[in-house]
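Here we start with a single chain on its own, the form predicted alone, put down as structure tokens.
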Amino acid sequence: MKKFNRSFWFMLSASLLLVLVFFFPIWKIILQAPQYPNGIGFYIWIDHMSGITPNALENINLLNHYVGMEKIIPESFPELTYFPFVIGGLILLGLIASWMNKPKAILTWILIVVVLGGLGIYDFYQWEYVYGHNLNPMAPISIPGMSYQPPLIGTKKLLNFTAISMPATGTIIFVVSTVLAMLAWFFSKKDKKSLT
């Protein structure tokens, strides 16, 4: 079998595709409200947050002061520390697979990206609810019952406020890179199976 076939070109270009997920944010949260008519948010990168707009992130944290909502500090998340480093951990992985050029070895790579991006998607829905629930019940708007966590994904109502919660670039380009290691595994296994 020859080593630089279809497949070992899909799961090169899977690997090194991850590369510009340091880049790109990869969620994004924005608040819609009359007071704020282009909305107010925040990018999440693998490593650090970013208002959408100058102050936005301190903007936010004034809101969430009135109704009682932790700040938002992006130095608190350690997944920030680390994430990079599964990242770099993943395209290291990518390129031994690709070489490998075997179903197997393929397959395990992209077994790995859907449990950690599983993981990472959990996560982010347990940091959404602290955050949303978690209130000071000395807040200046304290209103029983209520609580703000964002969406996951999509809209939500929260006051006078819609939150929109989605996915940014850096998703996008998971799931591309997924897709193409799919298509080198499936291309793996057509080439393994024409040489038996």
The other form holds:
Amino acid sequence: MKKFNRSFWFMLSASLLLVLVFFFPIWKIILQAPQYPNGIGFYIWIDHMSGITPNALENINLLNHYVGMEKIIPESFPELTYFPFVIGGLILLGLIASWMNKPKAILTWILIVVVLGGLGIYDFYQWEYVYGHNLNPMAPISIPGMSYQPPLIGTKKLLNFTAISMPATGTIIFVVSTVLAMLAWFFSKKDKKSLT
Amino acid sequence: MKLKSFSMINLAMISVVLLVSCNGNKQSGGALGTSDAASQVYVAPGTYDEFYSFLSGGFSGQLSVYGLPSGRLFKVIDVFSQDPQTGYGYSEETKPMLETTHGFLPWGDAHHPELSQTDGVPDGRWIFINDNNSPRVARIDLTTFETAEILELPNSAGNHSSPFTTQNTDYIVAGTRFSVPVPQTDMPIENYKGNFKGALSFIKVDPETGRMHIAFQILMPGWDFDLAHSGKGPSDGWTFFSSYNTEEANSLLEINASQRDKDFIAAINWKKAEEYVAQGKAHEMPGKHFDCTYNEKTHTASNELRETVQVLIPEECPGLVYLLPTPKSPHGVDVDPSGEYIIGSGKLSADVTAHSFSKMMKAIENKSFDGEAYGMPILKYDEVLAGVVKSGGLGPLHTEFDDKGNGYTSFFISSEVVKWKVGTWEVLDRAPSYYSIGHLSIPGGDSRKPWGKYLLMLNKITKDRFLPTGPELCQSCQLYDISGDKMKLLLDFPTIGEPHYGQSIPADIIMKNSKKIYKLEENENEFAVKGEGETKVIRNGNRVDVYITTIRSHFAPDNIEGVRMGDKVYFHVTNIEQDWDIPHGFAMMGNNTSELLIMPGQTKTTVWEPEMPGVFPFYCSDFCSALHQEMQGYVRVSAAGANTPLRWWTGSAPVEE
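For comparison with the form predicted alone, provide the form predicted in complex with its partner chain.
Expanding to the full complex; the earlier chain stays at the top.
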């Protein structure tokens, strides 16, 4: 009877929900300028990057070269190769946790997700820093003291561009999944108490 | 007493002033009315016009694209004339577009834009336009706004009654204004009568690709076929051509072609013509003509010479042609949206003649003929006449329609448009043109579904309407609001060339299909390069091929050495940009052709033959970016026979052949 109680279902949903992360981008970065009234931007997925409009990434690279930023080449990010496995692993661990259906197991999973999420955000920040600061000294536009690191979340003025960095659907799925797992943890603790 | 009379005079004066000001308000709108007109044509910055308006450039040979109601010019589409701005007709890729049996023609006279139609409604796929001078019909693709095809018409001369569509763009028709010997031969001009022929061409349009070919021609007597329109709805299957000079005069036509009280509108049963062609009644006649097409993938034009044409002779094909007598050298022939009325405008008359299609069919059935001409039955005028618009004007030319059952006819001589009721022929309103209107145009005004909000007058003369610019003045359009009972003048705007005729269409039909870039990966140009890594310079005898790219803000290569005197240097410029509205230009110092304007993903080629040794710059001529001024390069030209090695580079170390 205990097997298929609410904490089980919540934890099962939390882990299976992460499957959707394969189908939605996790982050988006958009640049706005007078010449780009609708913005020019790209999505970051767990395994690739894609322009919001056709050729957006190439066109951002083209603009970036004027200030000496390195080209953003999706293939150069090892994260995009191993992220899918990390997510796969999380799903697997989540399924195990739901099967075990114990507060400790669920809590462990939550902690793993939170830690990995934090690491992911730190990793993202670190890449942004590298791209924003690692500038070609030969660049045509070189403004002393200026760097071009986009914001982690929110908007920031970078010369003529307003850079917007926002979580996308994938990240929202992550948050929902974590909330579901927390509920699972809450219910599993409560049910455990009422059993004893 | 004195005082009283003074006040009487005063009163009279006041009432005169009042009357005048009332009248003034009615005529010109007054101060209030003007500001109202201003708001009607004001399209706020950053917002879009309601209609695209395609206005022919007349003797400019091109087609221009305007917005309505603002009258703003967006683009000039290169059609029949070379354009050094874009390189059209100068670049190696586009030169084949202007090839004819008369050789390469740098110019044309573009008269009548005609939108393609589906079920009698403009569909925004293509727009066709004729060259009046050297008979040709062009098809413009409305996803790229570029000329996709130019078809030459044999046996024709003065391609004026052209290119008018049938209601499903089965055919585009093209009649000749000047009759000529068919086939062409050396003959005394006085032998005109009976020997010169007027060919009416029916051009089949492929419904998928738009590709044109002449399905058949109908060889008519030596009359001047002035304009045409096809039937719609019940009259679909028929095309009506107006004619003048049924006198068959060959000199001083202004007198000699104006002698008869009536000329003819020729009604052609093209469905019958199809049957005759299928039965093998058509003669295969020599009729060399070029078909020139532009391939959007290779970005290159090519052409083919077609040798013959299928010709139907009316005498041999009973039921193919009937003649509707129409007074005073009819110019325009227009069919109302219902397809029932055929409106002929006798250009030397005060009146507009309306024929009835159903009465015409009855007259044909009853054989109500008034003799025949060259074997073609002449229908009895009274048997086909539906009514006459007693206009009160002089010199009617063209009629278009709104969606409320009204016709609008332009009058060249009395310089005005007269609005009348279809069916009752009663005159409802009149409005002046400044000056001497030729065509008029209502969005969809020659189709089954007019969008009757605006009327454009296309004027030949402007005199005092704009700031003077020496003896040569612009021609103009005038925009009228026709949504109410009375026509209301909103705007004058000048145009390029002669706005001979124009057609307008709601913007949303076209703008959603407008291309932003050409995809580089789909570029199949023989000399395209897809990236800077593929750029190269190749010598083959005296021919040097430079495969060069443009991207903000440099050329690759931008330094080229090893060119020698006597070389022909082919610059194949590929714009490898894939962003919207980032064209680059290519201008070579001393090049005696033109610059190139290359759209993203496109390849264009220009040929340069250096005139002297030295080092000569080239640069980007379209302000592309912040470092546009830096977008430049050099070609080193050595003496003939010099042993300067062929080398090229951008930034990095030279590549040597």
